[in-house]
Amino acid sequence: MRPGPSNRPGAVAVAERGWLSAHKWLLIRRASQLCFLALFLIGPWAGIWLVEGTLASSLTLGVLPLSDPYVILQALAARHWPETTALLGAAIVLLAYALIGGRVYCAWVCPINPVTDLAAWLHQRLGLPKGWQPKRSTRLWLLGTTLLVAAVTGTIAWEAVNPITLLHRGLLYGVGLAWLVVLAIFLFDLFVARRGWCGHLCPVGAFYGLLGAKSLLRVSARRRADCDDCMDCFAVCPEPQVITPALRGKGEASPIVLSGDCSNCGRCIDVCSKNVFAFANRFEAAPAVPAALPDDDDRKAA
């Protein structure tokens, strides 16, 4: 590993471009997360109604519908034909994400990543151990779920119990069942299993890794021969397991992070102090090999 002046990942970032270019991205995303909310509640705290509604549903500035595409599809699956508005919000949601990335939601909007963020940084600031790790499948089998039960109860059964909805009430209402999910999910991420909720168990990024697999946003490693294995990407990235084949790709190989598990959080750009990662479309070609320099015999033959 690369000396530097600590061993916390970025630390050299910091030391070498300043705390706020080190963290840019991340404070991007702080702010995108509270202005989500912040749309979501103004009314109801202020009575300034911008947006009318909550993630799953709402209205903006009484013009434009957006519904979660999850939601939509539950309703379907409990034989629940939505409104039109609701399907036409749901194709907007889905158009934009397919494009932009589907886990964007999870690190850009998502007010339950903070709470996993922290979780995730404290855990590793304490030096826990990693703790159990349940299958990344698993996720996608709990998707699979909700749509059996909504399909089984006729009911939207998730929404019953899913940690963003519940936090949106606690915000509104007070304290309540809200918030005694939401540190159990911090406790879990803390204690059970690094990363746990968001990474292995969240049905939510289980459905938009899958729509946003093809999307056109994504992150390059298109210095990846600068890398100088330091491995910061790793230690703070929420899906590591993505990185390898663009980091270590050889050749014409994609520098590209293709898999649908990225959330295009930026951190991997932010701590990397050898600016290896941008962000980037999907299409973008593999780095140019650079033409071998002549040794000393060919330069003496010349």
Second form
Amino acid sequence: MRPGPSNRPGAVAVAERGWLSAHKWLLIRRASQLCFLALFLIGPWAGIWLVEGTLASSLTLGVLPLSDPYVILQALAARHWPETTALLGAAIVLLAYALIGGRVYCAWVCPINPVTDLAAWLHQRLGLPKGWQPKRSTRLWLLGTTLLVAAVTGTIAWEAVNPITLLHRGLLYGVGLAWLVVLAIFLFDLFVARRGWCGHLCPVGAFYGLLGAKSLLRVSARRRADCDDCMDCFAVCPEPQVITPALRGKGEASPIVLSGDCSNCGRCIDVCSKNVFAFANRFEAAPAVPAALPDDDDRKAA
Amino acid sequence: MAQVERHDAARRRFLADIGRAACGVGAAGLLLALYAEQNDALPAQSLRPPGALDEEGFLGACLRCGLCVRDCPYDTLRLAELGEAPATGTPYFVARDVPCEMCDDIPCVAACPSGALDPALTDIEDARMGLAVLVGQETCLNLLGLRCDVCYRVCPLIDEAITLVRQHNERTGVHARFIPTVHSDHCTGCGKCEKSCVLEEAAIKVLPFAIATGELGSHYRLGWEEKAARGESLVPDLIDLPDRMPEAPQ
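For comparison with the form predicted alone, kindly provide the form predicted in complex with the partner chain.
All chains and molecules follow, beginning with the one already shown.
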């Protein structure tokens, strides 16, 4: 065990860099989530109409249409060709997330993320067992299934049960029983499966993961030579499998986290007391690798 | 040998994993499909906004974003919450609560990004949200012989969508009854008649077209229309036999 005030992940970073610095990206991310929610809510709550609609499809300042490409894809599977507005909106969203990382949507925008993050935090504090851990690819199968169901039933079926839009729409238009679904997700993540919903099942996340598979904005384990194997990054990462190839890679292996599963949440950057991680672009890797080589060799020699 | 057994075990585990994933996901898909099918039965009281595609097409097109709801100036439209009968997140209105005011510029259709509300609808009088039906044949005040006329008076297409047809009042023998009569070629299903019906439970109700109207067999021909179209009887040399009247003189 590590020395220090506590064994909680990030404790060393907090001790060395201060609480604020060790929660920088977490705080910015929560601010972003709040901001996106506020942009939508300020209309119905205060009568200031900056954004109308929901995450499924919206209109900003009366001119900018944005649509969820996954919902549009379901409409297409249901054999409906949407109007230009929706197609244009989907194209804009598609392009943006293809650049900055598809699952940035999950970590920085999605209103379910704070719910599952809270469940994960509580799960860790209570020291509960991991529980049911279906394969991470399950969400890809679910993604395919939702499209198949859309094609067979001719309806955008997933949107009837999608917890993300249920919650978002509920906050904006009246919640109905949607809060029960949110509660179910919370309890599922807390007691049944650690990081179960976002990390293993959610087809929306799966879609955005595929969308951002080649994105420009990535996390880089730039200074992986400094890693002291404290494992804090693995402990806080909602998709820990993405870290290994970048952090444990030797020699010319890219230090960039290349998996589309990474949501660019930046929590690994926060909790690392050795400042191994940083945001980078995916092409930055090439010149950075040779420079890191001697360090690796040094470590091996040592 | 051990190598082969390990391979075997690995393959068995792989197949078991795939099988389990396929069954689990398949079950989830079936549940979702079942729910979608259950969820697409629109209750008769819930009306879709003007220009809505037929229910099947609508559920494949509506993104459930609520932009139509936002642009409705009379707060007529609402999105179905989880637990309500219309498909979750889709827009509808209940005429008895708030009817459609039939805006000339049809803002709900203009707001729809997906075409679930068909932009081909440019004249609100062409909208067919449903069809008003005088269901209260024993409760409608006009049918009881009074002059209520409220549904007729409030109809935005007065004397076109609803007319008053005069009938003999068999009960009194000396009065007339003014029967509110809906004409499907003009009624938009806005629901103002249902909203304003003075009864405890509206005697006139807007119902979805499929429920409100019958349908002739596609092979049926109306003789008088065929005759008018042709200009003469379709059976010109019909033998006219003498009519046998019941009270014919002996």
